[in-house]
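Here you get one chain, nothing else, as structure tokens; it is the form predicted alone.
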Amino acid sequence: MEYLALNNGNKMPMDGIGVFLLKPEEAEASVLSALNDGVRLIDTANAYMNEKAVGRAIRRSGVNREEIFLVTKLWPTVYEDENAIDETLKRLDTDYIDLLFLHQPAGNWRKGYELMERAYKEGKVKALGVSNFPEEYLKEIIDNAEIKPQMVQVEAHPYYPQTELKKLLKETGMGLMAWYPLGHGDKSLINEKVFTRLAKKYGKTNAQIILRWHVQSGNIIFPGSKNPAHIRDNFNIFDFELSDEEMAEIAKVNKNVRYYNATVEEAQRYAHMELDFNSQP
């Protein structure tokens, strides 16, 4: 495993597993499989409705909690809830969260960030982040927050490498977690000639080449899967390294095209999307 040093002195595994769109029983099985394979980064969220399942998988794995980097996200409807973080901890059956995000730029996110700062001071959260936030909101947090964020989570892949955002992150020492790391499974991206050629050269799959590109670009990745073999393959990217010339060749694939294009205004609907997080099995 390779690690990213966060701007608060903590370190974070650069490859893990995500459980977006997985039913509780699927999430539990996938996380357990990943932990058994040596994966130590898990990404979930209030809104995925599988936090309890993630907690069960961690317990069943027998892996020490201190070895696992656990990530989750607060949903906009609980940004003003004083008990939201404690309820999240209870669902995950843990005393602390390694990285906590505001999930969407909606609702009273400023209050939500203040509550995360309080939890950080209390030791309930080890790092703070924002997900899907536009740069103007991110800059506001950087300029005004008592505790600067350690991470952003956004769509990123070779077709949309977040070049401009990463300039800002470099100035602040913040890291980037890339969702849709394989371009939402777009075959046009995965089957680009450069990936096919490099896959043949290194004895890897096209997807593994792309995931390796992410890591060497400094991106944290957490591809989701229900397939144990795919989970294992997604983690098997640390026994080779792309050359500078190959990284430069991949950079030419950039089309400045992303797959998720919701505006801040459209994201506001999440502030009214009530979910019963504690009803999950």
The other form holds:
Amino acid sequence: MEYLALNNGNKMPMDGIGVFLLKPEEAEASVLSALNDGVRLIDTANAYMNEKAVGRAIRRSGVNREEIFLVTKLWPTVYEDENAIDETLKRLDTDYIDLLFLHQPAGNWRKGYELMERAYKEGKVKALGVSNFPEEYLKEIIDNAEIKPQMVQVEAHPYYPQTELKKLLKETGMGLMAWYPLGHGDKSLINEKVFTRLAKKYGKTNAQIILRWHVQSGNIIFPGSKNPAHIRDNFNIFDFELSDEEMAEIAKVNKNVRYYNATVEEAQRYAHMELDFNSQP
Ligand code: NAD
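Given the form predicted alone above, produce the structure of the same protein in the form predicted together with ligand NAD.
Let's see the whole complex now, leading with the same chain.
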């Protein structure tokens, strides 16, 4: 495993598992399988409605909580709720979160950030981040927040490598968690010729080549999967290294296109998307 040093002195594993779109029983099984394989980074969110299942998988695994890097995200409807973080902790069955995000640039996100800063000072949260935020809002936070953010979480993959944003992150020592690291499983991305060729050369799968490219680009990855073989493969990318020339070749597949485009105006609808987080099994 390789680790990323955060700008507050903490460190985080660069490869984990995400549980977006997984039903509670699927999330529990996937996280358990991943933890058994040695994966130590887990990414969930209030809105995934599977935080309780993630908490159960951690308990069942028998892995010490301190060995796990647990990431979750506050949904915009709770940005003004003083109890939101305590309730998140309760659902996850833990007394701290390693990295907490504001999930969307919607609703009263400034108040949401203050809630996270308070929890950070209380030791309930060890690092802060924002997800899907436009650079303008991110800069406002970087310039004004008492506790500076450590991380962004944004869509990133070889078709959309986030080149511009990464310049800003470099200046501030912030890291990038890449969602849709495999293009959400898009076959045309995974089957790009360059990945097939490098997969043959290194005795890896195309997906493993893409994930290795991410890590060597400094991105943290947490691909989603219900398939135990894929979960294992996605973690088995630390025994080979792509050359500078190969990294440059992969850079050529950049199309500067995202799979998911939401403007800040569109994201505002999330502020009205009420979810009953505590109803999940
Ligand atoms: P992904 O790019 O990780 O692709 C997942 C899909 O790829 C799976 O459905 C699976 O079919 C396939 N796959 C996984 N491993 C594979 C392998 N080894 N070989 C071939 N195919 C494989 O997309 P994702 O799961 O949607 O995103 C990853 C994580 O990002 C999510 O689970 C979630 O935690 C996070 N996420 C965050 C946001 C956000 O707004 N912050 C948005 C979307 C996703």
